[in-house]
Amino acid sequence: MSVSCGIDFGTTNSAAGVCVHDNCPKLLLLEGENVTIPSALFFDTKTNSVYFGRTAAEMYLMGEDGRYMRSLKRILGTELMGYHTQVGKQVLKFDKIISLFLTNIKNKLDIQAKTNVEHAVIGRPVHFRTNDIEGDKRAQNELEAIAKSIGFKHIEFQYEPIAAAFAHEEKLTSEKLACIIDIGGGTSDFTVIRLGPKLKYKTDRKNDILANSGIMIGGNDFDKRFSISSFMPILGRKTTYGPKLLTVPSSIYFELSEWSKINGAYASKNIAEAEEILSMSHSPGIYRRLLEVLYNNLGHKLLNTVENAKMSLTQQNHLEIQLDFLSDCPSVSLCKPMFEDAIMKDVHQIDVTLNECLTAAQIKPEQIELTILTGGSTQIELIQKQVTKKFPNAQIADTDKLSSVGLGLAYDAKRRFG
């Protein structure tokens, strides 16, 4: 029996699809009844156990002793991949940590497919690393080595926006010139491609793919910008200290605002520096909150609040949040324009990259007949408005934002291995 799969290892969420023999590919249940799983791990210090996805986040937020990690995809291709880090009672390299997460997916894949699945198409962004050709190659090679180490023997890669296109192509009744807009947690990727019910049977789609482009900006960067501008002042950012009225160092606030760097913020040298500054602070009541976050490893909880606020502001214009995990329970008033102002520069860079894709394809925006939005960050109103304005003649398809890449990779696996 021929069995193949597609795996979308995402910065924020992951999904997978399986194709058994000639059957239609389907998404796997990766966590309970969910076809997606947050790309997160929690290492429990007491039991020396590892938990994944929503369970990992719940254990951290409940205050269990251990280390919470997410956004590991962003480490691929960087020098951190060669480093070791303390996780509970163990010292592990980052490739081992990523392999633990992907092994959890493969185990569920094998159980639901009722066989050891060895053929896989794995999704990748157009660029793992922006303006870093060697880092980009290194990232794919590292991900391939990890996939082989957990039992996959035949591995191919596909750009994530192309996979999303393949998933949507199954629903089309006529040929369309499409632009795929994939804005996930770590990257924004674009593809201009011809799709249609007859084209999907072609084994070689090179002539249908007119252009690809991508940039290493995504939802995690939006979280970072929003955190820095609207939340970090609550912890004393831009306050002053000492007789010379120096501004407190900003680097610690940037570390606390980036998912892949939060654990480094808790380093003893950062705590020692913050303690010294507190003794000279002109706003000790505010700056003391920073030390409370560092002492109690509350960075993930704070950034989780930022992320939830970002998502809430896609549905409402104003928001009042109380940070009840801090001892004095400070509150912050937020509004949609504050969030949009914070991310405007990143959104502009994303738009520049999208325009580059259209130029490379030699296609004008008004020629696009279908835009396919995938990735959680395409839910942001500012981005949706810009897409609607840019492509005035296009139908917009924006369902299955978190799982379409995984399903499309399974369709591609069927085409390649079937």
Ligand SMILES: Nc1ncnc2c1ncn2[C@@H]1O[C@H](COP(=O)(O)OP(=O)(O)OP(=O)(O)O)[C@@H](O)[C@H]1O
The other form holds:
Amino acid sequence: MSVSCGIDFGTTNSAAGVCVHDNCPKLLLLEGENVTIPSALFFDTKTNSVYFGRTAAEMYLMGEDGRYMRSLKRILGTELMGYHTQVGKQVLKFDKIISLFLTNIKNKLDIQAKTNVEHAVIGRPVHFRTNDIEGDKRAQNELEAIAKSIGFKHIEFQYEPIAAAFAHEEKLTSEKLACIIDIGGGTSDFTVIRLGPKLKYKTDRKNDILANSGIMIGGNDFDKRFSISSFMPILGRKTTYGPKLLTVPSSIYFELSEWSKINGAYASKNIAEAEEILSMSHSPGIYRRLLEVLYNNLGHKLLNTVENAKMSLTQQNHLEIQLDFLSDCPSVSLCKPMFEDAIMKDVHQIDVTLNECLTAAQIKPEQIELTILTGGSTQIELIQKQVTKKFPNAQIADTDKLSSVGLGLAYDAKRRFG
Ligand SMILES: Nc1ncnc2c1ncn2[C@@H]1O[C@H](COP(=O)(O)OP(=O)(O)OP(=O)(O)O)[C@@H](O)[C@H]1O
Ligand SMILES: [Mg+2]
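Could you present the same protein in the form predicted together with the ligand, rather than the form predicted on its own shown above?
The next block holds the full complex; its first chain is the one shown before.
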């Protein structure tokens, strides 16, 4: 076997590495000069074509007519996988939609590797789903079936944080007891592992991996919390209607705050219900904006604004945003503590899961010599501060936060198939 690959199908971004003959594994260019591609698709209704990654996001944000989808990894293992859904002019099952996205990556892989690559190590979170063993198995089986359907013949899986560890191990000059903290868009995953320049040549690393843990909380959940607390009130959340001063239904605001559920929010029954409530609303000027979002399919645009605000608040403490896609252009004042308050409970759950990993490894935080922070959500200051405090004796490794898993999977592919 001379060519193999590693594929990191992420909730938000995907990356892939290729290993040709004895050469050093390298990352593939997946979209122009970029080694990552947003895990997003846009089905254009006018031309009946499908676009991927940044192009898909641009098409949607430019207002092209069609359906935008992201966070599909979160659907793996759920009952939605068996459903059909309207995309552009076609009706497709979710596994077909994921396979379209992965085929785009496989095509790039085959072109850059100059062969039909059949051997792949695919990344997976420690748990696709929380407290759902069956769903977790189903998710991996579904991903494996999709990978087979697009031409991979020999498929193995690896935990994403272990892959990130392998990518970083290449740079180590001495042995270290490391803790990998991978907080992405969909999940938070942890591994305690021994890494080192000699250990990397071992074919079996089982004894070096002390423990893994993971939970289905990630950047998508932070977006959701921030959206609900700071943005949905602008669309009338918690306002009242009717003679009994009832609070408007909240479920629609939750749907609009979850990437994988936004399209469902536009259902005609939701619109009919909102129209009826508007006629009795005590804050019609505010509640009307909810209908504007539903009529014009603006949910992704709004959640995109929330996500951008979240990212800006890693650089700055205050932010003023004008929602100029709504007709009365409401503005929202945000500050870092508002965001941190919104995600506090999730961050606590993540910390509990990290502690479970240390306990299972029978390691005290003070013993950890190296922490490897990967995944886009580790850029959040609150998380970085907690990690620094928790591991007082650890050096913090600088990795490429969005592509280290893809590269590490290719190193693993070289070890397994090479
Ligand atoms: N500067 C930033 N501040 C806060 N969050 C960020 C920042 N940059 C990226 N993110 C978040 O990181 C997440 C994406 O990270 P990443 O690409 O590592 O996830 P993923 O690998 O696709 O997901 P997963 O591994 O969970 O399936 C998104 O939720 C994104 O909003
Ligand atoms: Mg990831």
